[in-house]
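Take a look at this single chain, the form predicted alone, given in C-alpha cells.
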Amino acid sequence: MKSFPTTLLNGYRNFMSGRYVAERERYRVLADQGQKPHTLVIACCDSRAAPETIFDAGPGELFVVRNVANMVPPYEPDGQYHSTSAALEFAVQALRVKDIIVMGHGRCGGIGAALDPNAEPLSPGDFIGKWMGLVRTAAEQIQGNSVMTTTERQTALERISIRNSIANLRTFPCVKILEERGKIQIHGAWFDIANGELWVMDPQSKDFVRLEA
C-alpha cells in the first residue's frame, strides 16, 4: 500500500486500536439495524472545522453534509444534479431527523473569495465562482462597506451566508411542512477556529450568540 498516505494509515490503525475497540458493539449494532441520526449539520469542506470533532459525536449520530462554504441552495427541481439537495431529502425524508444545523466557521475560504472582486477561477469550470453566487449579492453590498475592516467583513458574510442558507432551506416543502409541524427544528451555527468558540443562532432576533464552554 505504498500509494495511500503513511498518516491516513496509522491514523487508521490507531482508530481500530482504540476508538474501534471502546465502540466495537456499537458500530455492529449500526451495520445490522441501519443508521438513525438525530441530527444533520450542513458544514463546510474546511478540514478545520469537522463537525464530528467539534461535537465530540459518536459513530451513528450526526448526518453530515459539507460543501464549499456550508450553504444550501433553493429548491431547484430541474432535472439537474443536486448533491447538498440530495443529501437534505434522504436526512429529512428517509432518516427523519429532528434537527437541522447550518454551521459556518471564521476565516472560510470560499467566503472570502466571494469578497474578493479581484479572485480569479481556479479552473474554466468555474464551480467555486458559480456556487457563490448563491452569497453574491449579499457580499456585493459588503464590499462597498468601507467602514469594516476585512476582517469584519468576512464574518459579516460568514453569518449572512447562514441566515440566506437557512432560508433556503425553507423553500423545500419537505422542510418547511415538517417545521411547521413541529417534527424538525432549523438552527444557525457560527465556530471560530481560532478560538473554539461555538456561536448560535438566536431564531428570533438572528443574532449569534457565543456559547460558554
Given for the second form:
There are 4 protein chains.
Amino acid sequence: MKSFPTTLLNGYRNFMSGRYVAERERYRVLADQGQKPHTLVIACCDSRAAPETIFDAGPGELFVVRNVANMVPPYEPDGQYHSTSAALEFAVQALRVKDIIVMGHGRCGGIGAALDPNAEPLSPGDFIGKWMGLVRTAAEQIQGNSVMTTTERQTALERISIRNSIANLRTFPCVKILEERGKIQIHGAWFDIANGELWVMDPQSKDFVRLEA
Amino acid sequence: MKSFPTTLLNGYRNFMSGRYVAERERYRVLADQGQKPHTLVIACCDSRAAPETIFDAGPGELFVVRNVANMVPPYEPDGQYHSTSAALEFAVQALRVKDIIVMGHGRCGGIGAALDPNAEPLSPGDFIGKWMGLVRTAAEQIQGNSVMTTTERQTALERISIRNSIANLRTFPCVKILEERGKIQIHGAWFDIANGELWVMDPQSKDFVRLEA
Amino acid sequence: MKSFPTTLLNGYRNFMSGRYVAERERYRVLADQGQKPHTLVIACCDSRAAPETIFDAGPGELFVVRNVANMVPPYEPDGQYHSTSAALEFAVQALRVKDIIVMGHGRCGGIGAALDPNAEPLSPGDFIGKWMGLVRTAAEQIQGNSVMTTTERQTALERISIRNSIANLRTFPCVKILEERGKIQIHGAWFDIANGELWVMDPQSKDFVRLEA
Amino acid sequence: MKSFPTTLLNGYRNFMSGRYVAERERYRVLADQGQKPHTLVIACCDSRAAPETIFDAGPGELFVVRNVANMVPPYEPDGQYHSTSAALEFAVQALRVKDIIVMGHGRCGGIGAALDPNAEPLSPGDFIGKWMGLVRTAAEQIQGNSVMTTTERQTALERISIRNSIANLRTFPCVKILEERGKIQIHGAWFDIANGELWVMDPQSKDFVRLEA
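Can you return the structure of this protein in the form predicted in complex with another copy of the chain rather than the form predicted alone?
What follows is the entire complex, opening with the chain shown before.
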C-alpha cells in the first residue's frame, strides 16, 4: 500500500517483529475470550501522554477514551451522539471495569485555549471553543487571576478540570451507584510531560500529590 | 497514594525506570517546544488495539482520538459538545497533521452491539445505542444478510464503518479543502487482534488489503 | 540563672561542647574582623523554616531578617520605624551582600490568615491583620477562587507573596541600582516543610521549580 | 536553576542528605499537625548570632523574629505595618508560646551605628537611623560618657537595649496580662561572638550574668 505512511508502516513492522512475537499468545486469547480490562482511562489526545506508555500497559489492560483535555461531560440522556458518555457506559456496564482514571497532563493545548482570552475559533464550527465550554466557569475564575503566572494558571485549570470531570462522572447514575456500592473506584491523575512526574489526586483533600517514582 | 491501583503504579514505575530514562530528553524538548505530531489516529477504546503499541510509536508522534468503534460523526456545527469533531478540528487546524488514520479492528464490541438485533440499552441513557446509530443504516443491511456468517457480518461492518467515518471526515470543510490541496492524506486501517495482521484500505477500490509484515 | 528555660540552657551547652569547639576560631575571627555575609535572607519566623538549618549555613554566612510570612514592604521613606527596610538597607549598603533571597514556605500561618475570610483580629491592635495587608489585593483574588482547593490557594498565595516582596525590593533605589549594575542578584525560594523540597523561582517565567536534592 | 547561589545549593544538599534524613518524620508531623514552638526569640539579623545555632534547636522549637539589633518597638495600635509587633502578636496570641527571649549580642552593627556621633544615613531613606531611634535616648547618655571605653559603651548599650525592648514588650496588653498570670516568662540574653559566652539577664537586678557552659 504505497500511500500508507512509511513511519507507521515501519512502526508496525517493529511491533510485529518485536513485541508481538512475545505477546502472540496473549493476543490470541484476548481475541477468543474477549477483553476484560480492569481500568477505564479517560485521557487526552495529546501525542505526549499515551496511557499505555505511561502505565507500561499491555494488550487487554486499559480501556481508553481519548478526547481533547480528557474531559467527561455531565449526564445528558438526550437524543444526541455522546462519544465519551457512550464509552463510559460501555466500560462500566458491559466491561465492568473496577477503576476509572481521569488522567490530565501539563502543557494541555485544550486547557491553554480555554484560558486564552483572545482565542479565535479554529474553524467556523468552533468545535474546540464549544468543547472547552465544559470548563468555562472554572476557566473564567482562573483567567481573571493576574497574580499567578501563565504556567500556574495552566496547571491549576488542568487539575481543576480533572476534578470537574470526576464530578461529572458521578452524575451518571450507573457510576454513582457502583461507586457507592464499592464496585468502582474513581481516581484523578496528572502527568508532567516535562519531567515524567505523575501526580495523583488525594481522594479526601482533592489535592494532587506527586508519586515517588 | 494508597488508593491508586497497584497495577498502574507498578506500570508507571516500570516506565520511569525503563523507557523514560532513554526518552527523558525527548520529553523535555516536547514539553518546551510543544507537540508536532505528524498523524491523527481515530481509534477504538478497545484495550487490545492501542495505536501507540501497534505502530510502535513514541511520544510526540500520534495525536490520538479514541471512542467506541473509532467513528467520526458528520459535520454538525450546532451548539452541542462534539468530542470527536473538536479533536479533529484541533489536529487539523492547530497541529496541522499530515495524515489521518481511521483505524478499526476485529472483535469490536460496539460494532457487535450495532449488529445485535436483540441488543438491550446498557443503561436508561442508552448512550451506546445512540452512538452506534452512526452506522445504523449500514448495520441494518448487514444484519438482514443471512448468507454471511456472524464473523463475516462483523468484519464487514467494521470495515464499512471505517469507510463511513472517512466519508464523514470529508464533510468537515477544513478536511475537505486540505485534502484537495494535497496537504492531508486520509487512510483506513483495520487491525486483526487474533493474529496481529494490519489491513489497509486501498484508496481507489476501498478494499482492505493485508500488509506484509 | 534558674528562671532561664532548661531546654535552651541544654541546647546552649550542646552548642558549646559540640559545634562551637570546631568553630571557635571562626567565631574569633568573625568577632575581630566583623561579619561579611554573602547573602541576605528574608525568611519567615516559622519554627520549621530556619534558613541556617535548610542551607546548612555556619556563622558569618547569612544575614537574616525574619518576619511573619517573609515579606518586604514597599519603599516608604517616612518618619516611621521600618524594621525590614532598615535591615535591608544595612545588608545592602553597609554589608554589601551579593545575593538577596526571599524565602517562603508551605503551611505559612500568616498566609493562611490572609486567606481566611473569617479571620478575627488576634488582639485589639490587629497587627497581623495590618501586616498581612501587604498581600491583601492578591489574597482577595485567590480567596474568591472556589475551584482551587484550600491547599492550592495557600501554596499559590505563598508564591505570589514572594514575587510581591521581590517587586517591593525593587522599589528601594539602592536595590534597584545595584541590581541593574549586576552587583546584586535577587532570588525567590519556597521550602516545603512536609517533604523538605526546595522550590526556586525561575527569574524569567517567575515560576517555582523544584531543585533536585 | 543556574542563577541560584552555589553555596546555598550545596548547603541545601548537605541538609537533605544529612540532617533531614534523620528528621524527615519530625518535619512530616510538624507539617501535618502545625507548629507548636515553646519559645519566641527576638534576635538580631547578624550572621554570627543565629538562635537555632546557639541553642542547638531543631525544627518546631523556636519562633524567631530577627531585625537589626533585636529590638521591640512600643505598642502602637495605629494603621501602620508593624513587622515585629505582628510577629509578637502571632507568637503570643495564636501560638501561645511559654517563653520570650530578647537576645542581643556583642559587636552589634546597629548598636554601633546608634553610638557613632558621625554616623551618616546609609541611604536617603535613612531607615537604620530611624530604626535605631528606638534607643536614641539611652544612646545619647552613653555616647557622652567619656570615661567608658568604646567597647564598654558598645556592650553597655547592647544590654540597655535588651532591657529597653523588654520594657516595650510589656506595653503590649496581651503580653502584660499573660505575664501577670504566669503564662509567659520574659528573658534577656546576650551572646558574646568572640568567645561563645551566653550572658543571661537576672530578672530582679536586671544585670547580665555569664552562664557556666
